[in-house]
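A single chain, nothing else alongside it, follows as structure tokens in the form predicted alone.
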Amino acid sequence: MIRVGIVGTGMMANQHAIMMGKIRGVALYCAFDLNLESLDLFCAKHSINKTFQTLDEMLADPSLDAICNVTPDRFHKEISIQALKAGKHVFCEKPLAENYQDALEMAEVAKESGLINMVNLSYRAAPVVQKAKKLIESGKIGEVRHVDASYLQSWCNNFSWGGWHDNPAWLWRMSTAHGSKGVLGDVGVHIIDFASYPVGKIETVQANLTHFPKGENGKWKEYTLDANDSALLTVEFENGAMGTIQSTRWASGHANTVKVSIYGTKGGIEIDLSKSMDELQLCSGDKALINHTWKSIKAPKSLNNFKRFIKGIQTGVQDSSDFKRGAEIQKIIDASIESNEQGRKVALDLCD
């Protein structure tokens, strides 16, 4: 039996108890938060009977074998970093850390560990994600040209998911005094990393950055709203593509839409997981690239996140979205931020 702790009891704790609690195997031990009001809902909701008044006090505990981290960004570094020390195998919410180094210090932590670590970057398990990368791997469209990806959410300026002007959890995200990188560090990591985990690693980076007008005066209570709520980032990847990635929080109509195009000398590959999960579509061919005709191609079944981390820890093997995979995507995201703010196009350096 893994015994796993919960660090954060906030609202993506939720989905971490009920994904974790469906896996044969494995069992909810304990939970952790400061606050203390949001620690007994969470374990009453969850029937978890083991709470600790310290970190220190939960991490010493023997019987626990790992932690989901799913504090706010700002924490991810020091309580993983402490947790990996402590011997506990480590699945971290996103993105890993508040800037590249922190990321870079929790991937080395991490190696020299030799315990299980995973960022939860949603999208890496969909099956459609999987089934584009066998694709491209074996030449089905040919060199990769051009990539198109959106992240598109649109609770800025629609309350199907409850309004932010009340919540915590949407309010931290919109304030970098509280951590946030704002659209970029939020959903723009699973769209990185969905854009460029079949095709290749990214190169350069050049982005244009902004938040829109919120609140009263851009604040609202303790919050300054100045986090970016609309990213868009034009790269080169390092196999000579070109792409454009893009994020945002004001797309009316689209509570949650992944899109990703993938178009190479042989064929192309279309994917819109609000559609569907695990089918793509595909044009490749000599007839289809002459008539534009697509087909839709079924992806074979794969582990969701959870499931890979707790198989992680079974089988010993290290799945590959670790903390190194996250900590090249906020290199990606620092270089983002940099590139907005100067103005210019920035190179990544690929030998990290």
Ligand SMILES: NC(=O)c1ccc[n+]([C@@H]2O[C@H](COP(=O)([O-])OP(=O)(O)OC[C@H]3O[C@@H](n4cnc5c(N)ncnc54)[C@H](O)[C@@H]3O)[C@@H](O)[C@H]2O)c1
The other form holds:
Amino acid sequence: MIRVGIVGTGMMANQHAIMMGKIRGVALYCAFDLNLESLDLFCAKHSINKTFQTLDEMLADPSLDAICNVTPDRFHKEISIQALKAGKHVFCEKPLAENYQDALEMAEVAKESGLINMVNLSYRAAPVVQKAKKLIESGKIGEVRHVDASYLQSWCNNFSWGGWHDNPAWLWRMSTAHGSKGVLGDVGVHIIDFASYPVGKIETVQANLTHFPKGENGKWKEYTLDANDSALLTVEFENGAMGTIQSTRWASGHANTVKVSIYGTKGGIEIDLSKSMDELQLCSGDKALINHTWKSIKAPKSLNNFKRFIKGIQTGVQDSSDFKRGAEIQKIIDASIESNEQGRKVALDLCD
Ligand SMILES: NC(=O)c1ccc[n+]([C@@H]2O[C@H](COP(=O)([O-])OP(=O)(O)OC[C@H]3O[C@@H](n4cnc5c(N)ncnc54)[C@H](O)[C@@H]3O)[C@@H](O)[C@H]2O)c1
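Cool, the form predicted alone is there; where's the form predicted together with the named molecule?
What follows is the whole complex; the chain from before opens it.
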């Protein structure tokens, strides 16, 4: 039995508890949160019997094998490193850290520990993403030339997910002082991974980031709402392709629309996750290219991230969504912020 503890019992922790709870051979063993009210409600909801007064106490429990770090972004580093040093496997929420240096340190501690470490790049689990990677590797669309990726949300201007005005979970996402890298650090992480995982490494980035007027003169309660909420990135890939990656919280009419189109010398792949997680559109072959015809391709099932993390613990084989990958993405985020501030293209030195 693998005993898992949840650190941070807010919104996203519910998904961790539900998904971990469904895996055979896993016990939802304990939880910890600084907010005791949230902790109690969460434990009651997910039938978790064991809680601790401090994180130190929790990590000192020899029966605990692994933690899910579901705290806000600015606590990811400290808690994950502490857990790794205490000998626990760590499944950390995204973005891995607040900046590349911190993320790199996490990746180094994880490597030294020899423990399983994973960052929750949610869309890796989508069967179509794995299928797209395989199709590209097999040469089905030739050499990739152009990529167009977008992640659209609209919670800044509607209350379908609850209003942001009275929910700290939305408010900290809007405030740089609370460790947020805005939409770029929130869902931009996913779309950067989604665009580059099947295509290859990103070599340069030119970014435009902005936040729009909100609250009362840009403030609400103790939060200054200054984190970016629209991000436009133009990127060049190592293999010569170029692409656009965009994310926003102002896409009226879109709750959570994730799309990636990849065009190559011999064909194209189009994915719209809001329509299907396991079916993509493919244009490939001489006839299809001349007639611009597309066909649906069904992708085989793939394991969700929670199962992949547990499988890693069971087999000792590290998943590719590891802290090193989390750090790589963090580097792209840092470069985007630098590019936006300096109004120029920024080159990333590629890590292997
Ligand atoms: N992978 C995804 O698709 C996805 C989706 C949503 C959220 N997330 C990530 O999950 C994380 C949590 O987001 P959320 O929406 O659940 O936030 P939230 O604000 O709802 O919950 C965070 C919880 O952590 C607790 N907390 C804060 N500091 C703590 C500390 N030092 N020790 C223990 N507990 C602490 C808070 O009291 C709160 O209960 C974020 O990093 C977010 O980016 C990922």
